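One chain is shown next in structure tokens, namely the form predicted alone.
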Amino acid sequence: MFMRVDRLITDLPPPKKQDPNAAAALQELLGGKYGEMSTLGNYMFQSFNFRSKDKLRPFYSLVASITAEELAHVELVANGVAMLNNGPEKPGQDEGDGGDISKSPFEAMQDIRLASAFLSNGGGATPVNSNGVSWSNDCVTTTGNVLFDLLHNFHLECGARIHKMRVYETLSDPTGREVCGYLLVRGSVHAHSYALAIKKLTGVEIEKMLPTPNIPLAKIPECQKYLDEGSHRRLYTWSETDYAEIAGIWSNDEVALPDDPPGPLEVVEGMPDGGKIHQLAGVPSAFTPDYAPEEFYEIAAKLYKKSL
């Protein structure tokens, strides 16, 4: 089962401007071939279908715990997309009746890269790639063969790191770049953990067998603070009682990807502290929440007060 916490996995800076085309680029990290929907789908169903869980417990726990983090990554990218589509927070933006919509307040949206993000979704994120193509179950691999699945996961994480780097290079807004920087660091952890799992299961020196993408995280400004705090060497159990067996794989100073920054490998019980979820202001002219939002806010305030 899963527990939900009302925080993002990391803090995101607010966008400097409304930038729906940047949001479209970020969609690739959500619904693209190597996006977070793909990593989530692979690891989640592999963990559900895992054979001989008791006998292969460290490998099962690794895939299961990373599944929970991928859910948080989906949430992070989706929030980044919505923030870029919405633009900077503006006090009072969600008040009023929406004005005269006959004057085409969203005329510019017909020329954006993903017009459907506004026309169908009100600027929110959905599981599509940067061209609006829906994410597909065809991106999920779950074979029941632990070694094949681990090898596939390693390939998936390596592809995802290239994916994120290319998206990063298209963006200038701090919101989108922060999403990429954080995910580049955490993606290196997941790639490294799957590489170590294969190495321990087979005895093969995977760093000699397979070339891996050389992405120098220390040269990416948005990665630096996560490297400084040691996030690149940390795996979370995402549970207070379960999945601690990943320490059998992720421990000591063993290296499978030689270009990773050095430091002790650490298993942390539980989850990261995380950061706040930004409030997206309503846009009355887009009927979010409605022409008369004050009524919705008054009802919500009464319900919230009653719950205390």
Given for the second form:
6 protein chains.
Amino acid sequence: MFMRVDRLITDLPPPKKQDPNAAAALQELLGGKYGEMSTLGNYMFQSFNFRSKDKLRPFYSLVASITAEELAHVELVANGVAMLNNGPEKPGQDEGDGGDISKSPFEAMQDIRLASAFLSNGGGATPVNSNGVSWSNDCVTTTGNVLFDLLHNFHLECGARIHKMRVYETLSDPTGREVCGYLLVRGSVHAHSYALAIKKLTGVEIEKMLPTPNIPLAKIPECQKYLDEGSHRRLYTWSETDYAEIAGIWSNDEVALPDDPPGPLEVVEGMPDGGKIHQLAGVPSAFTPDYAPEEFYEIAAKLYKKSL
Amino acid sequence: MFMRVDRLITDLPPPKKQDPNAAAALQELLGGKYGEMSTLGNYMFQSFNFRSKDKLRPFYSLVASITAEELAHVELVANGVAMLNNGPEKPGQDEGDGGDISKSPFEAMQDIRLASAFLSNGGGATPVNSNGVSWSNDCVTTTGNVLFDLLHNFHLECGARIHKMRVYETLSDPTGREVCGYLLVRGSVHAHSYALAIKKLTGVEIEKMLPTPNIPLAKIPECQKYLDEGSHRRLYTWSETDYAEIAGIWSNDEVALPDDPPGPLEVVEGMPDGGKIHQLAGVPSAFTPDYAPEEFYEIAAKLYKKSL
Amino acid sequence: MFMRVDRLITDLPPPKKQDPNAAAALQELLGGKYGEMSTLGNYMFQSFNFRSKDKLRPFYSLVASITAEELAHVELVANGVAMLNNGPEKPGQDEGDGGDISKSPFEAMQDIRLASAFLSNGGGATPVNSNGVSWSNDCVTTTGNVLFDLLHNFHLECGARIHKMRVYETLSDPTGREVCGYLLVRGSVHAHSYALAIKKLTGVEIEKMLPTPNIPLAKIPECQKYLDEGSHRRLYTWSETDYAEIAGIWSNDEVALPDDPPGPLEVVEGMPDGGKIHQLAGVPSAFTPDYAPEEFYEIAAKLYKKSL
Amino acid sequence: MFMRVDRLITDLPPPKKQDPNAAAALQELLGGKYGEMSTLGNYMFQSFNFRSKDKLRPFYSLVASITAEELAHVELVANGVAMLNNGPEKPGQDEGDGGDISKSPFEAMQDIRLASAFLSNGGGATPVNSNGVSWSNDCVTTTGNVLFDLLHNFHLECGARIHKMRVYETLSDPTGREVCGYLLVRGSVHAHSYALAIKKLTGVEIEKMLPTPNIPLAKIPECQKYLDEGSHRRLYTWSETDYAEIAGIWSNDEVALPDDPPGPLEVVEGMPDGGKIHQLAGVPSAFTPDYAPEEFYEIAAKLYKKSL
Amino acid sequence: MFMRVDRLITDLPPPKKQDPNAAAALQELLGGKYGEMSTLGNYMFQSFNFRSKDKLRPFYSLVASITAEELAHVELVANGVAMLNNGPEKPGQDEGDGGDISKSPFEAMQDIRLASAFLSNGGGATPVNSNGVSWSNDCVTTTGNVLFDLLHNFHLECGARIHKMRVYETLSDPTGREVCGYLLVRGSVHAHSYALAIKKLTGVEIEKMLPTPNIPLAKIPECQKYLDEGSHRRLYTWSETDYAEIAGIWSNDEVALPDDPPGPLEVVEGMPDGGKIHQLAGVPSAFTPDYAPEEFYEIAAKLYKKSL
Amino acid sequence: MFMRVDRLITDLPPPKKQDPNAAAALQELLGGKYGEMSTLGNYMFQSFNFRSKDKLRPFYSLVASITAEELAHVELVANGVAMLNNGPEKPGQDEGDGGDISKSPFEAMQDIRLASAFLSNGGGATPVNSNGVSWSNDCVTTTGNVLFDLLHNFHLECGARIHKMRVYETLSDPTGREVCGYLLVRGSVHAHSYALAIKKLTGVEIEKMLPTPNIPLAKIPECQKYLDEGSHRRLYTWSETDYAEIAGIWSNDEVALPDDPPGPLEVVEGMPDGGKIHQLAGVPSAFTPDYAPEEFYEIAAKLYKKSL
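Structure of the form predicted together with another copy of the chain, please, following the form predicted alone?
Below: every chain and molecule of the assembly, starting with the one above.
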């Protein structure tokens, strides 16, 4: 089971401009073969299908706990997509009614790369890649063979790193860049952790392939504060009660990757503090949350009071 | 963000026999259009994309908190699928090596309906329907229009109820029946809660359509203990800190549906106690967790000790 | 635009037994690449996209009018599928309520080839092939080049003939065999008509390739009565007012194919008389039309009276 | 069965300019999850699969007759797409041969959003959404449960309304705007009719949720003439002989929705007069209807004369 | 089995500019329904599945040998796509490291039509069409009926010709135009050869439909040198030892199509000389072949020496 | 470019019985995510898209030459599928006409798992997995990053090994078992070669993970003769002129994996001798190669003579 906390895994700066094509690029990190739906889908189903859990507890706990972080990554990218599609929010933009919609107010939306993101989703994120193609079961590997699934996961995180790098290189807006910067640090942790798991099982020092591609995180300004905090040395249990056995793999005997700030690896019980989720103020002329939402706001306000 | 707890949302009895076609039927509740991947995918992306969250807090919290329960539902069905594919576990079944595999030990797997579930997934669950077709973005609706998305969700839960009923009617094994029985009760709660949300916004007493289809839960023996506990009157926040505003919608002013045991509706902070996750002991001859897993078990045992 | 008539294009005998795998085989003729959704989809979009309609009127009318017949073919196969899934109807089978559903009344549905047809569709037809894979846009060719589109259509009808033959060879039940027998005759007419259109445009006597495969219709007992009626020499306008220009292509100067009963080709204004649509009586225990439908029947009866 | 009439459901003004991206936006209303292929596919298969037709005649007739109108809606959107891709027609544009094609005459087509619409379809419409993704069986719901299928249809029409509104807001060209304006009025009728059907069965006044989203049709100038004619109060039988029982649901006891011009609801036997279908004059340099079509025109003219 | 030769089927001029949208247009010829993946997939599986090979040897050999040429066509289009995505190569562009990637070096890639081609594939080609949709099994026809499969192939080649023509008309860059020019000539040969095969079997002079569309190759300047060489009269065996029986079909008794330079048809043992494969020099800032590839180059150089 | 040789990569014994479900299981090795279409598709597109080929020649040649072997693997599995669907061939089975087809001669085909394989493909192989789902672009990874693509390929071969093992365990017929036995040996070579390539680039001894899963080839009787021949130590160039640089990676300095018969690794110029391709004699009643094929055989015989 999963509990929910109403916070984002890191703070995202607001977008400087509405930028649907930047949002569309970010979609590759959401619904692409090497996107966060894939890391989530792979680890979630692998953890559900995991064989002989007790006998392989540290490995099971590794996959199970990282699953929870991937949910937060899906949330992070989805928020980034929606924020870039929405643009900087103006006070009161979701008030009043949508006014006269007969003057083609969204003509510009015809020319955005993924028009369906506006027409169907009102700027929201969905599990599709940057070409609008759906994520699918073809992106899920769960064989039940513990070593192979770990190898798959190691490869998946390396592939995800390339994709995050390239998406980052297309973005000038701070919102999307922060998404990439954060994910690059955390994805490196996951690649590293799967490498250590493989090393424990086989003796192969596969972590020496890291980073792939061979660019240090320090080259990405958006990664710096996370490196300074030591995020790259930290694996969370994402639980108050379980999964602490990951400390058998991600242990103090092991240290940070050579290119990153040095220090021992640490397991942290629980989760990061995270940041604030943005409002995503609606646009009545786009029927979000409605064409004339005031009455709904009033109803919600009353219900809110009643709930206190 | 989501925290994880290593428990299943309810206790599942072990299967009486290996039954891959029963597992394949359950897949409809996992990856079908009206399955749990769809309830999860819809509410998860709707909550990420939700507009003007503060002004519509009780409605946002409703969708956001139910998302967390849907994760547990996906987990429940996935466990049921894997358990039915695995069959009753024998002591020591995952010990030793897989022995001589040259005598067609899995010839029977040629004839199961979803052969790929064995060949590719070693009996694990994946996001496909009962015909083996992948779940996709076509199963996700997130328009950003608050009333419409709630209406969609109400319809989705009613559709899910029909599917659960029919899958239940195909199953004789207790594992799968328990999955359906539990989900029928909880799905009814979700349908009811979306109906109340719509009623608050529009005044339309749409909850009077429930249950659809018009069969009372009491007709399903596996639902009885959950009704006795009052599960049908209970909505969880699935959070220690957030989403309590759902009490504005699922409030004590409202009562259980007429066909169900009477009483006021209740919001419960947190989550249900849940049950134990099964081991899913591996089958070395199927390479789960490996062909000769003993060495891996020893490594894991050492790492486990180290983690204490 | 299209008007609807509440009749089936030919009379179907009731099934002798419930036979979901026969229904699944018929699905190949509905949602397969060479099935009726494809003939419909190709001709419908070609007719919508047809260029320079007036200057090419006989060719436009050919594609446009056959489109209407394909709708009736989709309807015919869909009815056949639903009838075979439903089985022979018993008086009163849709009365009363569904009773005790807790005894696995549909256990047999686990083992049918396309379980989703029961679980999701209650035995109804959908646009999927005999493996459960969705029909898609990949099955639609509409280039706007008049000669090529006609060539495509000629090939499509020949391919459809092979598929109908093979499905026919798998069926022992009269319902499905009648569907195939009828479609074989009418598909031959369409192949012939596209061949004549190509001949008019190019002089190539492509109709001499017919029939492909080279088995005469006379070998199929279910085709005999249609041949006796001269159905193989008849092209309908499927309109009261339009498309009579097809007589320029399917003209009395042309005669039946050599293997078929001889005679001149004829254009018939309008449509065939057709047959009766079956009731498809519901199964309350499968929630069709509902678990306890009596009240709905009463409401419907009152509304019906009111409508007179 | 379906008869065809060579007219469009309403008159479309010619486009002011060639606008492939506007056409691509319209595709969302054709092949998107909430587009006309979906309304057609859902109602068509529901009507084929309808259980206990006689006992539920008014409800069966409702779904069956609206199916026919959806065919006309698919035709309308497809015509709009093809017209916008083609642009304003010039006299003689489809005469002569295509001339020298070696000077990159269609270089601009590289940059249109859905390049395949030109490359593969010569500007024609196909069943894909605004991102080029195929419509599929995932967009079809047909459970055989009468109440649920009606609820699904009600939700589908509300969702379709949001999509039409948003597509409308992206369009400045009169062709596409007329498509949207017309469909908004007729879609409202369908939503209203499904709401009344549900009300008859359950007593729930679900029509009070209309319109969703909550913008009156009067705000759309293109809707005005249809409202003036009373189109919003009119349901067609789309048949000369059948489906008149819909008058039990769409009855004079019921009136127009509060935001629309007042008056009683009316059932009209048959279909609307409709408008003229455009020529879609070919472009020889794009090989529509051919590179050098004159000979084909002459052949067609002779065949036409022969057919009189 | 297939042997490989490290040459391209014809020489491609280098691109004049980086042109991702031109590359995206070329993708229609790679992964579209009428693209080279389809000709390859159809003939490859037809040749594997071919029935009674000895008794139908000339026909089997025709399909089998053309399969090999289609591999070279897939390679040609893929090279064209990658070259256009890469642009003109600068000396040393793949040396050094990728430098500072924090300044949005690939911002322009957000706006290219198929962003995933950069983000996921680093500019490489993949089996998708010009809208980014995957090639699939729906594009493969292999019925085992020899005449029908040949008819399908004839239609496929004619359709491919339309698509090549239209893609050609969108391209101004010499690389892509050469790809089209070459494929137009060779595709005509294949259409002609399937036509002759059908004629041998049925007597129908279907080759008289060629060329479809009815534009002579001579109108395409890029085709001229291939016509001059007589490529349009030449069918290769693509083998040193097999498939010479195609001379029974593509025989000296037959001559070039009327629009093309006259002369007898010839079978050539083996394959064309072909041209040079381009380097596709990497872009370290895009992580191709790596961010800092020098070390890899050195390793490769040593291994190369060792291999001599 | 690729030349073709009319031989199979190894000799397959004829099947002992017709076994469509065994054929369907083999399909997982053809069109599954870890099947031969995937190894082919990945290496083929990677070789087309390879960056800086000269500077990385041994690595380029490795991917390019293995591509050619994967074509032979696709051919091998496809032949196995078709042979198992066809069953043991009887003399004269493809002679005469198909006789009376009206007695449901293929009723058994209704119940085979992938009915479409008979209905659509006459028993032929297609690029779908064991559940009938199409292979797609989601199964292709080609990033252009040399190290990551090699890592992907290493993981792909390990995953393919699990799938081959499991398919093998379902098969009792010699045809399918031979396919698996051969592919297990050759897949091990490919996994080994990618491991060595990675080791050369990074120093990581990743080959020590082999075999994954950890069952020695010697446990598979069907592998024995290939091990005896030393096939596991042999990498082919699949070319008469190119790719010999793979000797830099697969060099005599390296030796066989510890579980396999010892000895140095060898590069062999060219390809293996291979075996005979089976006739796949047609079944006239299934319209393969035709309903009454004698006339076609006669025509073919004449054309064959003419070709000598």
